[in-house]
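In the form predicted on its own, a lone chain appears below as structure tokens.
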Amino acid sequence: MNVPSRVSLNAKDLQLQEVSVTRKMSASLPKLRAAAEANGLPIHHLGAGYPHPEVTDPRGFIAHQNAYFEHLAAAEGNNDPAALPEFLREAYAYTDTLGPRQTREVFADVYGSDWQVTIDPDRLIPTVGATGGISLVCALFERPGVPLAYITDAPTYAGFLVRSVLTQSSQIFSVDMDSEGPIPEQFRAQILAARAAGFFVPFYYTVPDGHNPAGISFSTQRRLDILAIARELGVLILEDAPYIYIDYNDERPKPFLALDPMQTVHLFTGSKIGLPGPRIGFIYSDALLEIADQQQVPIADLLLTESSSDILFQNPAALRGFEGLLHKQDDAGVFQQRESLWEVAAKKLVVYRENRELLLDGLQEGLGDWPDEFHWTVPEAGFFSVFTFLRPDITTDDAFIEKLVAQYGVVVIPMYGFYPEDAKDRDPRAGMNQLRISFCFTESAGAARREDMRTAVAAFCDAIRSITGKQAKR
């Protein structure tokens, strides 16, 4: 009998990573269930940041997507209905990295008109959604001996943390942030720091609409200031905008990408506007990279390059499907293109803006009566708020999280796992009085949802007062 032979390993040469914070408490949630269950106690969920599935019903997708695609197929002018349109040849077939060009084209058109910035579609790089870009620029510039500094924010989006520090090589220096977003002073001392230490900053990393987990939007001020001093060190800024239509203003500030797409690379994700099952997603730049030689070449180039040995062929016909959601059909049936994405964002709208008034409402209500005690963001975007306790007696570890569950029903999230580890350094107790709040999702709709999430905010407000002891007011 062969016994298989080992593969000898050196440890130096391998680390583990903790998973995600949200990873973590998703693992651990069944068993915090059970002893919830176990009291008595419903599930109180404000912890996941989902798209809530009365938004998320494939049902009218599906059917909107196969009306679409015998439009494209009547399109074809083949009066032969035993023939296979082209199209849907295309679909399911080998196809280009990049995808079929007409939805690359339409979604172009689209979004740029949605942002006044104009798209070339040859540089849009479809992706598995934003995540499947963070870890595609990451890949780009990890190369053998080239110590790497991300900048990034703290806190900053844990799927961001657990990718980029996969490799030894490199490393987080994160940039404290206010209200309106990271601080100008300390993002360019980061840069410098991290050049100083033998670094290679290639970009810097954020969520400045809807930011996960902070539960702000950046102020076009503070845009503009960091964009101003990325230009002159000479970083990239990594832009995710996975809640750029989940937005509750009626004025809404322009994305990096309109302000300048030579300085930012975009990643725009179908999971908030459309469906998240199908990991629609886009990367795109007009940035210039310079490479041996001193020759400068597209961004995307590269990535198209990066991309093609990871994913060679893209799903066609999810993008296909992706692609009819940017035409909408009239009484007549005819498909015609959208003029703007906010025409898919209204109906989800109406839920997520009830669920974070309702929210805010109840934080209000419950917690109003303390404003020296508690804090919590207004979200002007996203599905996310941030509520902080200002004592300094309130730790929120793990056994917080596992009493709020256990004794009270309730489900957030800690903090403290979104912030990177020199945040830490710098104060030890970074995140540890902080919970991340979620409104968007519940396991109900209609009514039933509008009166579980009052239900849920209530009872957190209650596991609060009774946790501080607090006695309601009212």
Ligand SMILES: Cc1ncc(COP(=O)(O)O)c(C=O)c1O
Second form
Amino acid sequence: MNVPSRVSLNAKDLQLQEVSVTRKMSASLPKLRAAAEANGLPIHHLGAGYPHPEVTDPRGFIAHQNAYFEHLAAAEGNNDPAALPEFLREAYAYTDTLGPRQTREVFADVYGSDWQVTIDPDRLIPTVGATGGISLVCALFERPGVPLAYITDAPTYAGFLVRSVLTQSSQIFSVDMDSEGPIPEQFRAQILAARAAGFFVPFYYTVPDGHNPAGISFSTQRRLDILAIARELGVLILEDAPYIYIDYNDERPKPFLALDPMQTVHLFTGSKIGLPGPRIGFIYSDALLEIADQQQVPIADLLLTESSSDILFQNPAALRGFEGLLHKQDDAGVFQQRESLWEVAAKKLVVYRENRELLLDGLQEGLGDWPDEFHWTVPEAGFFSVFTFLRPDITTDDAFIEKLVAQYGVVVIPMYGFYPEDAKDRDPRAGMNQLRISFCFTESAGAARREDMRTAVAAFCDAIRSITGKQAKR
Ligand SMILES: Cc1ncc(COP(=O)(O)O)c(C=O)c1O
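Given the form predicted on its own above, what does the protein look like in the form predicted in complex with the named molecule?
Let us now look at the entire complex, which starts with that chain.
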């Protein structure tokens, strides 16, 4: 008898996708790097969106966490030094889907005070980073099996692009952006078009502060205009806020969460303010949803049910470690709750602010003489600037990216992959004249970091001048 060595399932009708666009892009990099190195070129990192190693050294975080854990043990007041502290037992045991209550209480307090919004710790659901939050909300709305239309920006975050259309009955209706955010009339039109085509429209996903990849923050007026339409048409705003503390302004626009917590589902992540590895995140909303029998229920209750059927158990030790970050030690070594997460952000902002300035100054110096040919966004928050070729004969396709790496050692990300399909239908050249430049990552620290950043920007400008046939004027 012929026994197959593996089970073979005929799944062609499922239209399963093999690899995501983003993974494909990162998979091709090592080969390109090797080509650059073979040409004797150093690699200039202007592509990766990772937090900088200089501000994510885990050793300081671990030392602080250990001290905080000792503080928690001491606070239990057990006189027997050999006894297992209760918090520690719980930190490594199965826990509730909501995770430790104290972590949520402290976070609700600190974050609520930073953004002037009242956060109910009972509605604060831990997620596996913002990625887990995106997945949780999508899963909630996918459950009934009706065709869904997600409204999002063109361009939009690659992680959302990939997750949102995981279910083949879901589709993206995208909204083009200008320098202030999504265009309100098109936002309205896309919601109405999706409904007219028979879709249920649960939410609009966006990144209003330090948009990844668009390299802008939305103006306050634009937030208000979008919010007014979302309210009028009954669409939630899914606000992804990884860069809310990586902000270079003194005056910051309010997040949608603060403008209207009943219209917003907010995603917090610990990845940029802390470390990405522990996968800390929270989802929060005061929104009510009308479900069967015209019942109104908090979306938080539905999300919690969804979460308990998905990950079920949180990682309590990681959440307690994050709770440590929400505390500081005074000069006498006594722990107290922080007044603000801006205290933590301040140290990171030193590095990102410097890198951002080096990028903007370098671009101005290297390419600023041709304002009719090159444009770049001035990011008010986040890690990215979008560079646009204003002349029509440059196409930033894969071949262009490969040339930048192999001939100049410069790694940047092409923008076309961040545009949803419908945006490409509207404009087949969407993103085909744009690059995403990131200024968050180098392999070095301190003065060497600054030098690496400066050199990388200069190499980028040299490459662009050379490709477009320009002579440096100074
Ligand atoms: C807009 C956006 N959302 C989500 C994420 C992923 O965040 P997390 O590590 O919290 O899953 C990123 C990371 O770069 C991001 O830029």
